[in-house]
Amino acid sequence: MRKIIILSTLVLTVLACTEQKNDIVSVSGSTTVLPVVSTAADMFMKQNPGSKIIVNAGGSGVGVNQVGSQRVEIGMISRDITEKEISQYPNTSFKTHSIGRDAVVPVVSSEIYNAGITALTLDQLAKIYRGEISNWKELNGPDKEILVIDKEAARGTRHVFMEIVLGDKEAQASGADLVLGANNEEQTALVQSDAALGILSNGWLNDDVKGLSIKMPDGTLIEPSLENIVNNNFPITRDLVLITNGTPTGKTKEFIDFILSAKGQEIVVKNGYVGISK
């Protein structure tokens, strides 16, 4: 009978630890979708007791190699998977599930918005990014030198930036004078500084950090604003993505279903993106 009682005990502690494991779900990558997933997580939560949703950063880079290593179950990005990743992780089938979409901005500092700059070529973009405009006076703003703020590599930002502005995700931008990863971090630095030029996500813009307007090839002005980013006008706009190994079940298919639910995708709208729903 104690035999019978023991193993009894071990079965029930097994599936205990089992289901426990099952209502925690870790999620890492993007710091653009990063605010999204993170008060979608502490909602979902509030409304399923018992689950447990751990969020980290890192970067798009780092949600695709921890998804492809199986060490997350959901990554975040803000850029499209590579084929080198792809190769790199052969027992890993990468799913996506947009969530919103969102604009890529450069950005300056408010003082260079309120001397005049306001809007920029993509050509002109590209040169400062390359090292062959670096005055601010250059370009009929004020006698300053530009402090050109640049991404880490694997950042999502850089990928969708460099690839339009420059021709290739993975430009070299030698022009610049500061390498930062986070949002958060390079919009301190812009707002730190009087002469900054940056890349953001839209979201990431506030009084103190102003998102230029892409000057076309017709003289038009395309503002960053969430019509254009809806409506595709504005150039530089990406998908914001979720990835899974796979079709995702349990508790993480519950989580990535909240975030594309009603109440999920008002958590997109109210962080700057726009919902897949518009």
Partner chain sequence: MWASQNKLGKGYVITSTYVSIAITLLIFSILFCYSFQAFTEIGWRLFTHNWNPATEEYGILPMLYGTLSVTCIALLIAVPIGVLTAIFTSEIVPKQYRLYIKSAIELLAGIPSIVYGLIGIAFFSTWISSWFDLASGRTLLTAGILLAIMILPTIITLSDDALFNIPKKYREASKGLGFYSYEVIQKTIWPIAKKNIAGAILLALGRALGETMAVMLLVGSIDKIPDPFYKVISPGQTITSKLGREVGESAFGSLHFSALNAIGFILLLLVITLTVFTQIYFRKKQEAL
The other form holds:
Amino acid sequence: MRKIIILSTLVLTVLACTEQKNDIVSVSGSTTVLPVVSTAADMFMKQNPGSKIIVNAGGSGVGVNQVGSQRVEIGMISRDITEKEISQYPNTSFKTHSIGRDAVVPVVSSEIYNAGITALTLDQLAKIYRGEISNWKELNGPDKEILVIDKEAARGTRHVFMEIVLGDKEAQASGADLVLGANNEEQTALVQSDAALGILSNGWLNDDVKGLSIKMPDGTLIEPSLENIVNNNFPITRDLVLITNGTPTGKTKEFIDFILSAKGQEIVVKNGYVGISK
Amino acid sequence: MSRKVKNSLFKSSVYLASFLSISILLFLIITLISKGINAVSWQFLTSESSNFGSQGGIIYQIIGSLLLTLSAAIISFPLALGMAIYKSEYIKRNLFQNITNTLIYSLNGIPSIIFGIFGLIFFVNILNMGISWFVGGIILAIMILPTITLSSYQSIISIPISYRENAASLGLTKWQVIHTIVLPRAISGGFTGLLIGLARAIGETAPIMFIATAFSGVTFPNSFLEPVSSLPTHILALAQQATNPQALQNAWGASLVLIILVFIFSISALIRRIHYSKVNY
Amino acid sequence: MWASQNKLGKGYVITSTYVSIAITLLIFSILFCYSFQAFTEIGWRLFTHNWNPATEEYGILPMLYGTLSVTCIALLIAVPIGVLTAIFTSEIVPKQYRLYIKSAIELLAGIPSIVYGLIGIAFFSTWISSWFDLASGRTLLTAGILLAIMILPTIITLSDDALFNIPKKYREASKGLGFYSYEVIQKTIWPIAKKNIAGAILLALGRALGETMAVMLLVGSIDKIPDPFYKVISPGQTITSKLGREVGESAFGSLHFSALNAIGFILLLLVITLTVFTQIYFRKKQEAL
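Okay, that was the form predicted on its own. Show me the form predicted together with its partner chain next.
Once more the chain from above appears, this time first in line as the rest of the complex follows.
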């Protein structure tokens, strides 16, 4: 009896360990890329019954880690892979596939926007994140402490923003008051506050969460509009990227091709980003 | 201060504190039910979630949660039973009893997030099992092991000595005694413990969020090594978008369903406990 | 037949016992092994203020502070309310209703922490920000209050047991002396029950230390000690919220991962010492009775 139990447990374990993930494509990573991929996955699965695409959030850092440790087929990232990350996974040859373009936009609570703060210079942003400016009053806004929202260290949005604003993608922001993760979470904090400044992907702006224009040194204002992202006028832009280990094959390839197709690119545009074909 | 004043001060603080506690508890219940009931409908319970969970229902989250708890129960019940019997029937030395007790209590005290990290290191990375519901089931099983063991053990040691004496006088062997007298009690007590354990396991987020669950695209798993979605991790994703009214509404709905599942387990445990405490020997 | 079953049965119970023991030891050793790199490579620099994986700085003081302050706030709120409520349920409520109240409270103790997190985000954080006129309601205080509510049922039921189990005759004797009910409790009941109530509080403390989801959503998650340090209406970070947010982002096997394991291991030691101490203390008392 006991032998049977042990045997069957063993068999089960072996089964559990050897079963192939045939038609399943796992994706994880950036919450900026997530809406595109998750919608695309739904459509793809409808078109190809029997295939399964599992999508998980977590941030660009998680995406790189899981592709690096070959735990998922596709990673979603909204920044470049760092040297350090590449060196951490010598057995993985990261291959990138751009699927769209996005801007990282400094955003404020609608109260601040309506009080007249609609544009900031990169230098002002840097001072706020360094903690040198801590009240909206100093920027001719209302007399309110700025609630500076930072993001978790490995998040793509943060890397891109800090690279341009503070000069180093992993710079510490000593002026920060809150550290949050997903775009969703940050959007919520911005709406709940009346004096917040945060950084969000262009796809997540709405009436309660207003994107600021960037005031260039020559005095021109550049809005975070799709047009300014396309022609690269907006100073903080980035590619939305899928990464794989080596050249994708099978269902993974089919899925990436689907996102790059006209239909897939429509999803990219619908989510507030710029398609890659343009 | 006179004794009388002190006494009435004390009394009023007792009433004030109780009033506070009761209003907090009422607030929780009323909020959860009233917010949840608006979201729950037959369609909500039976359709897939879409658009980050802010639309659609929670069918695969319910299935995932049940799958996780079911596998936890299957893995942990026999282990706990064996340990309870070994502890009560075979370990005679006090030192050994103390060692096993300490180990069980430590296992019981481990914070849930630590189980998650352990699962991530050991099962996901070292054994390379990937992110899967099976790993989640194992981790939850380990987590509820002490509850079942202790409950089963308590039930065994409450067997009156006279039963064993009678059995011994009939010339039964040790295993016959265990089989006829100890085992039924162990199973019964263990089952109560299992229900308590499952009530805890089904609501846990931290142990499974790194190792067992995925965000979207999950349907019924075809193998041991696929992730599932679960109610607690779904609520976590929705709570982060709490200013999106649709997402929030679905979060309340999922919470109500989760709490009902928790209560089904814990009320059954409570009923069993009250019922069996009335059984006298 | 019986002989072989005897062997089989013994084999089964022994195996399951050793498997369970092995698992428990495995959890400790795995956690220790994977934090070992951090302890040796970072060493005493773990106990500094700055956490920045990019520059390989791993200071855990803000997390320790956050865990400590959030737990203290929770206990400061939950202990008086909980113990006084327990006096109400055990001394004042008629016996036939007590079981219902207790069952209701025990059920509430089972509400999953993620649900508390949701309630916290939807209500508490907005309340706190408007009461204290803060820009954000995600603070150490918010997390502490929520934790207090989460451990309240534990404190109430266990303290209630401690009080209720004291035989009636003590109360009657002491009432016979003409004591007010306050004095009955202060002079007669409290001295007997206080050890068990202390045990209840220690158990609740253990739960509060390890609580993750609700705290993670509400504490603000910034690795800073507020200035001045007692200003708990500012955001902070606890050990559990740090782990919950960062473990997925760190590469398996990196120093960053090891440093996270190290704080996990410290938390584990803290909680386990507390639980084991409480259990041994309880057992000794039970044996003495």
